[in-house]
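What follows is one chain in structure tokens, specifically the form predicted alone.
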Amino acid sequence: MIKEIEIVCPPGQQEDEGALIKIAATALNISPQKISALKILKRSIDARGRRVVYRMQVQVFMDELYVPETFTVKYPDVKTAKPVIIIGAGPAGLFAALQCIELGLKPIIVERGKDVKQRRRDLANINKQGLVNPESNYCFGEGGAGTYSDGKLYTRSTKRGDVNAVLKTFVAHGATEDILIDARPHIGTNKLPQIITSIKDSIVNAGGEVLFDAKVISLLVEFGKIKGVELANGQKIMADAVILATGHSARDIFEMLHHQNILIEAKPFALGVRIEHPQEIIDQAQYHCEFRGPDLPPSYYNLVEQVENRGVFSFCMCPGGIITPCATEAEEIVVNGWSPSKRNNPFANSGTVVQINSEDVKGDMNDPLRMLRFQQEIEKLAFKAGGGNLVAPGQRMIDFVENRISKDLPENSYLPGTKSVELKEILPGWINERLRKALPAFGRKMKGYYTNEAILVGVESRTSSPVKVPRDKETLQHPQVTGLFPCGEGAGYAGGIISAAIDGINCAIAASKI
């Protein structure tokens, strides 16, 4: 017999199956004898009490052979079928090559950037140079954006596709099972990469191609059909079917579908700055204890607060986590958060940022790159205010809300450096003024989070694409170009690693149509 019932046990306990089983035992009215395994369905923590407890959902095994999952993936031989295009090998282009590969497709990826190992040079330099590689940077190469933000798998897409799958496939090419049962699935940017690589492997031994340093510079469209891409070096690759799946980075991209006269639109985002606290703040604040103990990992939080009918919203929160430089061109500031797997900094960022509507920003309404011109222009401020090698302009809170420059920044987790700047004089106005309104609300809905030890990074721009590829609702092909499949974040239609691989997939299944 099986049973699925909720338990709740103390922290120390949530691994130890003896003591899970004794508690599930207690809750059925059973001996534990008779109990032969016990299988965790979904964790997660429960800190609105006095006591902090995990709750699970659990399936009892009693008198009944349980079998354990395996987690192994056998893909077909594509090597001569029918070739796919796709531009970006982030996880929307990722999940869209292995489904391509699963309908008997061949996908061929083209990624700018270069391949985990290379890269890894590529950030180095930009931590401690200061120097930016346009090509090969925290949002290019190997992985895109996915492989050095945090790997958070945390979605609220399950609408969209098969959730689960997804996070199987993760652990098939190697990240943990927690992912699979965690209400928040987390896999760390220190184990991100070795990952990444494992599904690139698994694309190639498939026989798909996954090409580095290649650069789409045209798609080569013939009376309204995709026929494939030109890449900077020259080389043109040919195929019925073009997958974009580039990231909200990339700009050229768009500058060059609208060159092309395909159609993009301006797409509303958010910005704002990333907020960094002494992680040991919000865990006081979260569990309700001094001290968290070993038990316990690092606390998140979410925040959310309506000023002057506008969203301000934590985002991309980092428990343990590190802020890190995202500019994906010279004399820019952008800064993103990402946390390994332990989460065992002493610091926890998160983006905080304000939404940002058409109406918001001047110029022609007409104009697709509007938005994109504005959030440029913003990250040049930054720069500006930092003074270069990529030093970040920085405030502390209370002196941010109360409109004084801070005397001097408190110890931070940005490599590149801060340097103390009225945030102000980057921030437009109405973005600045509904900042300062928000952060003494979030602080009364979070003890301790109110707090000048507490440091504002700017700025938080890259929340979402600034720019939408539009597509047909049924084909998801682009209204003017048949065959063209905009995809993933970069396009506009996923916030997050699991629902740009889901958009991945169901591109590739639309795709297959062709």
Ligand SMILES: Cc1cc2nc3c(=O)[nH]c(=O)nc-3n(C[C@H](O)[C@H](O)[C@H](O)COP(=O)(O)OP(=O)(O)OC[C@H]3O[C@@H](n4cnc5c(N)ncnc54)[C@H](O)[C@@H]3O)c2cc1C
Given for the second form:
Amino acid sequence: MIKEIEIVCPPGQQEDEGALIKIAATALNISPQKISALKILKRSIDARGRRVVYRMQVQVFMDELYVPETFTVKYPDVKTAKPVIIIGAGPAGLFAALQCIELGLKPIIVERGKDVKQRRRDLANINKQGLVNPESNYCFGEGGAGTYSDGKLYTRSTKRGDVNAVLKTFVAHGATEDILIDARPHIGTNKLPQIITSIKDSIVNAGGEVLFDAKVISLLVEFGKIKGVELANGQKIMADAVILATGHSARDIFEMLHHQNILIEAKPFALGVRIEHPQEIIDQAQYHCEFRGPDLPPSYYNLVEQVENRGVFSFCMCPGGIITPCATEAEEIVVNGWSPSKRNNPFANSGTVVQINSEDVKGDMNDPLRMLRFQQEIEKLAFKAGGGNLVAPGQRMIDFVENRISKDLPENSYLPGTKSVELKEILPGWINERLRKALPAFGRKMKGYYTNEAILVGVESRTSSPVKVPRDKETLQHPQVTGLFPCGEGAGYAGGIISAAIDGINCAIAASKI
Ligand SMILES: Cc1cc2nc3c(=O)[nH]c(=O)nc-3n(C[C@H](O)[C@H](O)[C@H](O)COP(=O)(O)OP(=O)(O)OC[C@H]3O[C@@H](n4cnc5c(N)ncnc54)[C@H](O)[C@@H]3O)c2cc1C
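Requested next: the structure of the form predicted together with the ligand (the form predicted alone having been shown above).
After this comes the whole thing, all chains and molecules, with the earlier chain placed first.
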């Protein structure tokens, strides 16, 4: 017999099968010997009460054999199959490619950046010398922005596709099975690169192609139908279906579409700063304790406040994380965050951003690149304020709210360095004022949050795409170009790794129908 129940255990026992069996046996009023196995279906930390506990949904096997699921992948050979071009090797592009293979199509991924290994050198140059290679950075290269991301895998896009199938594909390519049960699954930046490489290997071994240093500069369109793409080296690659999965930072792609008279639209996004606290402040607040101890993971938070009709919210929170420079061009500053799988850095950071609506930004309302220019302008201001070499402008939290420059800045994780600056010199007044009002309000919700030990680092500007590439709801094709499938975060249909992967899968399915 198999029974599904919820059990609760204290921290420290969550991975101790013997202890969990005893708890389940007590809950079912049976002897532990009757339980042959226990399978955890879902696991979460409940820190609402005074005592922090793990809650688990489990299947209890009583006198019943439990055969653990195995996670392997076997793809058909598509070497000589009909080609589909996929621009961009981010999560959207990679999962589109795997789906193409499953559907008997040959994916040809064209990626402007380098493979994971070579890309690492460019990241070292960014962190140590403040030098950004516009073709190879935290956003561009094998695995896209996903490779050196934090690798949190939760999403609100559960209705758009099979989240579990995506998670299982990650497991089949090397991720731990924990991601299938944790309420807040996380891979970690140290583990993602190998997983991404393994996915690329699956694509290539099945007969797909992955071309690096292959930057698309033009779409080949004839009589409203896609015919292929042209690369920066002059090479032309032909196919009847092109999946455009170039991410939110490929500004030249948006320029290219506009220049080719392919309809794009300005899109609202959110902008603000990254905020970093000592991790122990967050742990004390969330776990109501002096010290977290070894049995609980570094804690997270999720904060939101409405200020003058705009949402101000924390975003991409990285416990035990690092603030990272994510610019894709010289002379701009963009910050984001990541953490290793153990989340064992002493700081906690999150993007803290204000929702921007279309009417907030001045300029020609008919210009689809209006929001993009606004984003770019602020990133350039941040670079200037930092004084170069990717040094980022920073300000202590209470100093920011009370409008005074910080005498010094706290130790922080941003490797190129931070400079004390009044952030109101960079942020537009209507963003600045909302952030100023939201931070003390966050402090009222979370004890210890509102502190001058926290630093604000500017600017968190690539929260989502500032441009939308329209597509038909049913066919997922661009309304003007048959066979062109705008896909993933850059086109405005995803926000994060899982939703980008799901959108890639959906676009591949749509591409198989033409
Ligand atoms: C530091 C950091 C941390 C993050 N943490 C998380 C997290 O914890 N959880 C989460 O869900 N999300 C996270 N994200 C966001 C996540 O990485 C993105 O949402 C996701 O990667 C978007 O996938 P995508 O495939 O749509 O686009 P991208 O990943 O941006 O991939 C686009 C690809 O297209 C390529 N490309 C662009 N232009 C061209 C061209 N002209 N020719 C050829 N190729 C081109 C790029 O080089 C890139 O590889 C993080 C991002 C960063 C930078």
